[in-house]
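Presented as structure tokens, the chain that follows is alone, the form predicted on its own.
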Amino acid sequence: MSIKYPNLAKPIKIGNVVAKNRIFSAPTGLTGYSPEGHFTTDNRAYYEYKASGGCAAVCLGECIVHKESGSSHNIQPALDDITLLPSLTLVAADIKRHGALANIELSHGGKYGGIVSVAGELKEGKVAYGPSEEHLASGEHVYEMPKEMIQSLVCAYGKAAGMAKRAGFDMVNVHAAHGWLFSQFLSPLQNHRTDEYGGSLENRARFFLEALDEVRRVVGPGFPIEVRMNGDDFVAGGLHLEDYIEFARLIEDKVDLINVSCGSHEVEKLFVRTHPSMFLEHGCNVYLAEAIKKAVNVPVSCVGGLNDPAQCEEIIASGRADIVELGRALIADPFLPQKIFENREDEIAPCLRCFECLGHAVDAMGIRCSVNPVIGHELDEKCFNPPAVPKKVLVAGGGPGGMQAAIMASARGHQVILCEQSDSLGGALKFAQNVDFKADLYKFSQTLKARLMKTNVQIRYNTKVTPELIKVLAPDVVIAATGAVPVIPPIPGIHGPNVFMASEMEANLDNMTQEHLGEAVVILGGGLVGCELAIQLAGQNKSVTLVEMRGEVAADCNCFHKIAVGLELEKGVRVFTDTKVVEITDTGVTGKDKDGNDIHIPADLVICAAGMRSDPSFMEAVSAMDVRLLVIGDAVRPGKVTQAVFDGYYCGKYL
């Protein structure tokens, strides 16, 4: 068979042991380990179900080299605590059981070791080091890192490393991007000392590159030392390209990849550029990578939102990179890189950037995906068992809860039956191929409608379920993935020509002329779907303007998710919150603000995007008879795509 992708393909030496392919995983790391920061079965599963999918490296993210100053999370890893070896000599061999290197991050909060950072709460009775002094608005002081402390902690990366070599990993990556410990000293805007660690590039760099010769004089010559990089802090008075690349030089003799980033952690609107939203293109930091390696002789990564297997191909296959490095992509689906290479790319999910697993990882300190169920409960795949009797099962809605529901429930060995009542599959996801920066939501569609075609489901198309065709078919089970119908809020004016649903909005879309929408917009709900409605059609160029009755607008979605639509929305939409419709009239909206002051909003048109309801009518009908019903997804509860994919998922699996 050839192979599509055949420079993805590509075996590749990195020091002194020999990489199989060219695709691999970015440093992730979790918040759900062990109380004493130790890895867990759960987490054992979550690395080695990554591994399994066929990349050539996988990397364990920000383990901490000295846990009392540097844990920049309130629960990480410490490579200074022996305890910890165990269950981190586990984690080496569940990764390389398949053929992929165990590497591993080497990481220090800096500053953030002692005051609250994204997802570092636990500070109290911490003390903050950075390499300068500073009192923060929040309060809280740093303090100037003492050379004594310098130097322990130059010490404490070698024996991280002398550690991480014990439990048998391949590699170590060193971190010194995204506003931690080396990014911190490197910063002219963070470090104004006036010693030999702060001034010129070189000594800011001093602090790295004695860390760097006590890392490779631990695990010896030839033992693969990769770093990760800024290659632009995006920061005016930070480090930029130019600069990077002249730091680049400075280590390069030093190491055997360099993976190239960008941004910090620790300030919202660079966050998510670091982990590229879905407001920006494909591979939009590939061009910082493709600048350092034409500057230095050792290899060189590329991160940033990458999913695409051609994009993939074409910077191995170009020069700009030698190896592509993927995070959230290879959560979405770590079979990626296998299905790459079995020519199977239209069955990978691509991952949405809706940045769930970070907004997780934060709020419930775990782990989970929009598309990928198993993420968070990848032990519970070791075991699956065929249905002691196999069922007859008819599944009401191809959207994603009812495809997902139908493959499980296929792969189980059940006879499936899935109708349609639209003449295609993809509910509500079919029509995010009009909406610019939701192509990879349409993609998910398309991916589960190719999973979906690969089985024995029998698929009706334009059959709605009715209790006469339950009655033909006599199925065993019924699954009602009927979707939600939208919620209309009694304002006068709201049923007038001029006045749209979102859901319509979204499935005419590409068919609107600029004459049908006019030049004035206004949407009625400030919620996800408004929000993301407003922000295609200020790209467009209209006059928009998003009024919610809350105190915030996109209050519905993650907290990093949240900073992104934020951003878009400052570019062109205006908005009013805490302001409520009064009436809806040809010429626009009439309201009044939280003061209850009157307020005019002109528009063309009025797009109502004040949620969804479920429609219990299909299961009112169903439950009368003799069948057993299972509702899932926005049939349950309207909500995001996340809940509809594990509902369908788990609802298929355990039939």
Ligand SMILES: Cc1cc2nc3c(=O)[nH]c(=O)nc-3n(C[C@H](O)[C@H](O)[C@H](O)COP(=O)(O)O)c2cc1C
Second form
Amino acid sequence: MSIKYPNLAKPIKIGNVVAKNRIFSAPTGLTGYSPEGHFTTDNRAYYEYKASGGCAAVCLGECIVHKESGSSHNIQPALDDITLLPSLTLVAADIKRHGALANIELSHGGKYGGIVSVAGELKEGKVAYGPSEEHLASGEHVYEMPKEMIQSLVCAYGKAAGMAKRAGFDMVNVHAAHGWLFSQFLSPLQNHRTDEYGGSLENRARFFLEALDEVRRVVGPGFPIEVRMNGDDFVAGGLHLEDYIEFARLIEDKVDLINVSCGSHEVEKLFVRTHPSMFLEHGCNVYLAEAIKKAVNVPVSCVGGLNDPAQCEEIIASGRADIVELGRALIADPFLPQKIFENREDEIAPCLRCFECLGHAVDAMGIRCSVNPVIGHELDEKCFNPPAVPKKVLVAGGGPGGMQAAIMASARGHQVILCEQSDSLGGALKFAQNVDFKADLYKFSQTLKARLMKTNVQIRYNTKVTPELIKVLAPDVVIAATGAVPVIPPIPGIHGPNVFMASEMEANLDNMTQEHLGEAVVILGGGLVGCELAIQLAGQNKSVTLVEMRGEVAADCNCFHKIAVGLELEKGVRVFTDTKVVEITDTGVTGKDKDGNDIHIPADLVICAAGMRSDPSFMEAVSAMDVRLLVIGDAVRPGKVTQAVFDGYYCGKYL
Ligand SMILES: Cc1cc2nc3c(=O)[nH]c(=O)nc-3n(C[C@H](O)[C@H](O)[C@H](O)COP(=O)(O)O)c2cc1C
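Rather than the form predicted on its own that you just supplied, could I have the structure of the form predicted in complex with the ligand?
Full complex below, order starting with the chain above.
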């Protein structure tokens, strides 16, 4: 078998260890630790699952070197706590068992340590220390870190690295990026010290260099030390690429791998660049690693929005970086490396960059993924027994939920027929192919289709499941994956020729002429669907107005995607919140704004994005028959693709 991506498959030596290929799992911190910050069996299963997919190294997310002053989130592993050692040792073994290098990120929150984080909470009674005295916008006071504390933290980094080595880790990753401790000391915007730790770049880097020397002293020569640094802070007055090139030259003799990221975890607008949103290009930060690689003689890895194997191969082949580090792409599909090395690329679920993973961490202190229902539930995979009696299963609907249910039911050994009333699979995801920033969502529908085609599922197109068909096929189980229908608000004029439902627009945008679209578009409903349509049409140079009854738009988005959506809307969409539409005419929309004033918004085209509702008629008809009925996805409650995939997966799995 010839390997399609030979450069990704090449081993590489980092310090005195060999990584089996060029794909590393970037640090992805978890939230579901024990109350003491220890790794639980769930945490271990998460990291093991990643390692089992074939990447060369798995890095644990932020582990804090000094708990009292440095915790950047509510509950985190603390490497100055000896009681962490047993679970830390187990997690290293879980990773190494699969031939991946166990890597661990050593971190400290600096001025955010113990007090505030976008993913944490304000903690009362804590004192924060940063490079210089400062009053944070959150209301917290930051004290200048005394020199004695700097020296004790230098020791803490060494001790933390020692603990990691003792636990069996193959390498350590010292975090100097994303606005945490060392990033703060490096930044002339934040470091105003007049002692030897402030002033010139050498001085601002001194703390970090001392910590690196201490880590090296403890771990010994050859033990791989990775550094995670920014290539650009992307903030006026902060450090930029030319500064970071100089910084990389200062550290290259002390480290074995430089990972180049960017931005800040604690500044909203930068968060969606550090973790590139779906509105940015794949690999938008690779040029930073490329420039730093040209300046140093140690291996350099890049990170950010990478999920396309061909792009990753090109990065390595052309020498832009030595290693690609993937964060969310390996949450979406930990088996990405194995699949590409086995030429099964079509089965890879692409990361949608929808922030479901990080949003769920904030909302529920857990992790989940829109396209990978196993993430956060890895332990459940250990029980996958064949069913006692194989069943005949009829799936109604070939959207993501229906396809996922059919794939899993077939994997369980059931006889499965999937009926789709249109002539193609994909359901609501089909229309994502018309939208640039939803290309990965469309790709995901193709992934499900490819997986489905490799099963024994019988697929019937142009076939609507009716009670008559159920009588003929006589299944044991019917899975209703029939989707939802649009909500049509009772606004005068809503049925006019200039009004389209959002779902119709999504389906037909490709075929619509500029004449159909006109110049001015008003979208009724500022939920996620309305916002994304607005962004898309504004990108086609339409004059777009979004009208929302509630006080905010994108209220149904997770907190991080909401930031990304907000930044895109700011680029060219007029937004009316707290505004009620009272009539649609052939010249536009009239309504009342938040102050009760009458408004008229001229429009050539009005799009109704007032949401979706489930339609129980099919389920009611089937429930009267002698067949077991299961209902999944939007047919239960309209939602995001996450829910459809999750429902389909577990419905099929537990049949
Ligand atoms: C769930 C999650 C947790 C993360 N936790 C950390 C962390 O603990 N430390 C860190 O340096 N970066 C963390 N990151 C950032 C990633 O390492 C990576 O830099 C970022 O997600 C961009 O890469 P990607 O587009 O491949 O996801 C996290 C990312 C995600 C999605």
